[in-house]
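We begin with a single chain expressed as structure tokens, specifically the form predicted on its own.
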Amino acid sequence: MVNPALSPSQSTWFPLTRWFFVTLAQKSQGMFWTIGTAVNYSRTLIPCLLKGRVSFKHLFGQTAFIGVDALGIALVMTTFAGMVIALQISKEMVKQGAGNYVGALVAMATLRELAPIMTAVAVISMVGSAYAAELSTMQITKQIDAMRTLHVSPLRYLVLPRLLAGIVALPLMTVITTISGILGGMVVSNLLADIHPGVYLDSVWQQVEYKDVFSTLTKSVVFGYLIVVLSATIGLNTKGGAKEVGTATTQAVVWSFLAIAVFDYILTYLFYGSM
């Protein structure tokens, strides 16, 4: 005889279902609140950005911080990505008589997607997480409240230099990582498929268009903006203690990855969807 207290319909299914929907509602509420707060911050940051109200001393420091911390790992990731693409396609394309197009394929894949994505991933891992941890620590130790008491805007003093640094540094880093990825593919193509570097680079020059370069730089600017704004939004609204600092850092990384994935699709569709 089944004990009613252990009936799945009463003691297992309903509590689990209720927990699922309550958790989903809480996560959705937090998601929309974070998006709304980030948009609200943007309403303050963008006018200040356009008017040039930023400390250039802090700007140079933050730009150097982003470049020094993230460029190395971005170069390694993009270079090996270009090498892997060349490894996959060079021999087969030579067999099919299309060895002259290996450089173009590696360049377009690196320029359109791999370089901006890999660079953004490196910046999120090394810089976005650091921003979230730093600002959340300042928030829970009341340093942000002290700044507001002194009539100093945390957005203008702390976030704006980081935002401008992200917008400036990411495109520059993406240019460097793109070149690195293309050259990595050239080396592998030459070693494995005996494709002459001149033929490879000529293919790159003939097939890559100005639109590809513009789309890559646009993605880099948007990615830099999203990383800094989301990391700052989560960091400045952290409440609690040391545990919440770790949670805020993790949330900043996850949210930045999701935002980049969504906006990468949107921007790619805008540039290439009608082709």
Given for the second form:
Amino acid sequence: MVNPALSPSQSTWFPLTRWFFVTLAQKSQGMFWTIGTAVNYSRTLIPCLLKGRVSFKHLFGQTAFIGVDALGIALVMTTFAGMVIALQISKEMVKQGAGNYVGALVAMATLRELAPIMTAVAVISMVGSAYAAELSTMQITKQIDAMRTLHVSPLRYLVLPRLLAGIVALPLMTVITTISGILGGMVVSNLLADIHPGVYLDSVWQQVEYKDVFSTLTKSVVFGYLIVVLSATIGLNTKGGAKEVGTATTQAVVWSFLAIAVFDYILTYLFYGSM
Amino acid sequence: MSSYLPVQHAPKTLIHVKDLHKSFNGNHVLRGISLDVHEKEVMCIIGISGCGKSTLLRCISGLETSDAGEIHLEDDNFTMVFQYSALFDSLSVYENVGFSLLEEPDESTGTTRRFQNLPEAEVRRIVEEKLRLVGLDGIEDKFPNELSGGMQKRVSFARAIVSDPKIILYDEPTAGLDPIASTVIEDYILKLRDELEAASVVVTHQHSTIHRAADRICLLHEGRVQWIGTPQELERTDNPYARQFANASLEGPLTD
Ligand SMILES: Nc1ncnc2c1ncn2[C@@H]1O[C@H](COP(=O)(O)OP(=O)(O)O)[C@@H](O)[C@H]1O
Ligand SMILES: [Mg+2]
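Please give the corresponding structure for the form predicted in complex with its partner chain, as opposed to the form predicted on its own shown earlier.
Below: every chain and molecule of the assembly, starting with the one above.
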């Protein structure tokens, strides 16, 4: 006889299955709610941006904050990424007689993908998380409510200047990280495969088109927008206490990563997919 | 004796709440509240902790949307004083108190400001005047975390009244203050009532506040208004809820 208490009967599996689906339902409900709220906020934020109804008082400070916090990390990440690409391909390409095209390949990878993505990753971890922590703390200590009862819009006062800073800072940073990623690749290909920097840069120059630059700048503006709006949406709608501030911060980081992965695909498809 | 004066003309109702319902995830907190507050009147809301007093204020101020019922404010120059100060901790005391004068108003709420586009010097003068009124001097350049809890509370009071509001909602304005600071706040609530002819709703637990400042008292229990009356009537009423609250006794309908 098998002890019935030890066998995984329906009564133990059922609650587990149920728990799984209930959790899934709750998580996706939260996700749709957050997306809906972010879209709703955008309906206020985008017209303000387009009409220039932003206080430029804080723009310099906020942009500098993003730059100082995240540029160093973004530079290191993109430079190493460019170096790794060069490391992966230089020797092989020289062997195949295509050494003249190493610069073109590194430039394409860095400019189109690595630089905007690495820069966004750095901004998410340094700045998006800080925004989410700050706004969620203001929310749970009722500072956001107090602002509303003083008839000042938290979206206009708190989110808009950060949003403007985000969509200004990310493209600027991406330009810098692209250059440093390509230069990183140049150094590595010269040291390891003896490719002359002049040949490398020539190949970079031949490859890069205006379209690539334009698509990358568009991507980084969209990434900046997504990071700030998602972090702000999650921060402003935090309920609870200190523990929820932590959760909100993590959530802002994870969601921004996911949003960037998805939008990177969508934008790449729009720019290059139809070719 | 309270300073309640009977009014000859019918007083104008500034806050009108009718059959208000509010629940949070099935927790039915407000179950049909009806309440009118007139100009030149201080209405104290009392009730045991967790009975929904803050929720009622938040519904009136529009911070929570109600599930059913009516809320009508006769004047859009309203403001709220929060239970835990809620000062902006990255701004100085001056920027906190002057916040609604310095920052652009949210046009989407259709709020008209009494003061707008004031020169910096004028804002500074108003801020200093309001701070002096609550007994604070020369702390304009300090930050909230450099102040004691009682001082923070008084700064938040000054911030709320900076634009001379007609409707003022106070969530436990005197909780955690020493008796002298409490008296200052209570007197100021009365002063605003008389000078601005403001309608005030004061959530409080404190007997001193009820007896010094209240024109009428409203007792909430289980999401309903159980009793409304003047402080004098509170002493004489035989309503069991009001009796138990007035006597602070452990036996009675509030604790059942
Ligand atoms: N945002 C909220 N979400 C869920 N429940 C809430 C929320 N706000 C208040 N409540 C609940 O409503 C009830 C009344 O709360 P509150 O109005 O703060 O009481 P009081 O101010 O009278 O002490 C409490 O049971 C509280 O748990
Ligand atoms: Mg309360």
